[in-house]
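Coming up is one lone chain in structure tokens, specifically the form predicted alone.
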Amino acid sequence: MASLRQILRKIPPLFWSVGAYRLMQFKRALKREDAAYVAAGDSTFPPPMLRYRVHRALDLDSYVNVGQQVAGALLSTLSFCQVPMENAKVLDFASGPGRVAYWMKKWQSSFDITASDIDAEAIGWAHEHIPTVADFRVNDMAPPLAFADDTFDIIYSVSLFTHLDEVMQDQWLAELARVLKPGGVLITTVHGTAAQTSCTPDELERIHRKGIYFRRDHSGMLKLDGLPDFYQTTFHTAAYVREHWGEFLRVEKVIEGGLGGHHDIVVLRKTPHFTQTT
């Protein structure tokens, strides 16, 4: 896969032709899934396009299964790290239409969840259809968030820092640290070693040299998820996370392959006397 992608990028007309073909196939599949969704008449879970934006697949079964797996992994990590969960004030950051929040609330009913995302359509759907799960809010593409300092006991953000460049990551790490209570925990995920099988030798060299690599794939109409062009694919080393992210919050654990054997789980804590160096 890596060599094919590398070849296509060197031949722009071919790269765009393949992208256009993928777009045509995607639109056909989306039309079929939309028809099935309407026929089923069940709005417990979001329509296909909203599922795709957070899941990269259109089918309902995998959306539900992955949502359950992610929520289970997060709760297990919180328990393992001995994070108090009863009546915790929780922020699901980059929540989409509530794929994970739905199960977090179902399995930990005392959670007081706020879910936030830049995707106004996804947030609007969730606010209308699953309002008891969380307080769903739209946030801007850049900080600040509309929350006071030291608001949340727990923040989790799944598959966000896997898609932002280093500048945006630093901005959001600083902002999440601001709204996290002293002693509070942030759990997020990165593309570590287990997720680097699609990388070319040159990309792997860049990852190992700097510790982070931001790869630009499709943009514009060929970007099938419909999200902004700044949302691409990012890879990290565990050493980079420990050193650089440690400037914002104390890095307690990097669990390599901890989420489905693909994403690394990163656990960070805001210590009462922690001082940022950036």
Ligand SMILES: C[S@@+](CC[C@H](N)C(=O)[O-])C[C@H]1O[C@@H](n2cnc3c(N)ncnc32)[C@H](O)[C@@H]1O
Second form
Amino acid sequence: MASLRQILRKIPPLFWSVGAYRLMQFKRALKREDAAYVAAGDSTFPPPMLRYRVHRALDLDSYVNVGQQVAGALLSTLSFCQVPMENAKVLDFASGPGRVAYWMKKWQSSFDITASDIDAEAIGWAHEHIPTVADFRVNDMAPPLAFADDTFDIIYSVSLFTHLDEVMQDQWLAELARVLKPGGVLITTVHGTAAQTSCTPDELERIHRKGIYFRRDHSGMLKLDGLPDFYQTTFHTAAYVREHWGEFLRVEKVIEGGLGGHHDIVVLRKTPHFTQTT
Ligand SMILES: C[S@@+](CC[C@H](N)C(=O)[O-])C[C@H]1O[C@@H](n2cnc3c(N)ncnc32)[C@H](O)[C@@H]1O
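Write the structure block of the form predicted in complex with this ligand for the protein whose form predicted alone appears above.
Below is the entire complex, every chain and molecule, led by the chain shown above.
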């Protein structure tokens, strides 16, 4: 059965009309939120558009709540996996304006956090307004990062591999493995079974055929988040993650629905004698 999105795509005038209407509604809502942000005069958290880019919603409360929930889940996972946290050198990869890093630093103050993202505007905002949270850096769309081999004890990357195609994922897995210290841990998230409830039977068939499915949704001006077109929606099976990602790092755990019941949490470790095959 085709989804509404798939049906609309087959009728270009309708697809564009719905897209234009969505864009207009979004701009109106953004204007209202911008005015409220300016009136509140509080820049502890980023302005609405920067929040939307990482959160796909404009309201401040849910941005704060989700940031707390994610940081809580990451810290519990690290603790459950007995990862030493005191004074750890941490990379928040694809940090946006620090939705998660803000709480990680607040709740684990000895963390020495570097936060990196392609979004220069988000990183610029964070560098200016929350500089004590992390050393905020801009990275290129493709590796390498500007860090030496074996730099970080812990890397976390929330809601990035849920948006990249397989080629980009492999490039970044190899790069994150490079900058992780031997024994270090990478925690990331994927759209596993829990996130596939809205997929059509055709999409589910594609996910299970290969273990990974990259779905192109909106692009160009219809892409409300303003991120590059390579940033779409990706689904994984746990079996694919265990097998394919295991070529880069040892896959220690796939916690299905571990992040708010929606994303799976994947815990990977760079074992001292791990030989990368890709
Ligand atoms: C859904 S947001 C999540 C942001 C943050 N991890 C959080 O949970 O609040 C995805 C982020 O990935 C960033 N991104 C996309 N491609 C990237 C890349 N190649 N390197 C670094 N960041 C990237 C986007 O700019 C965006 O900030």
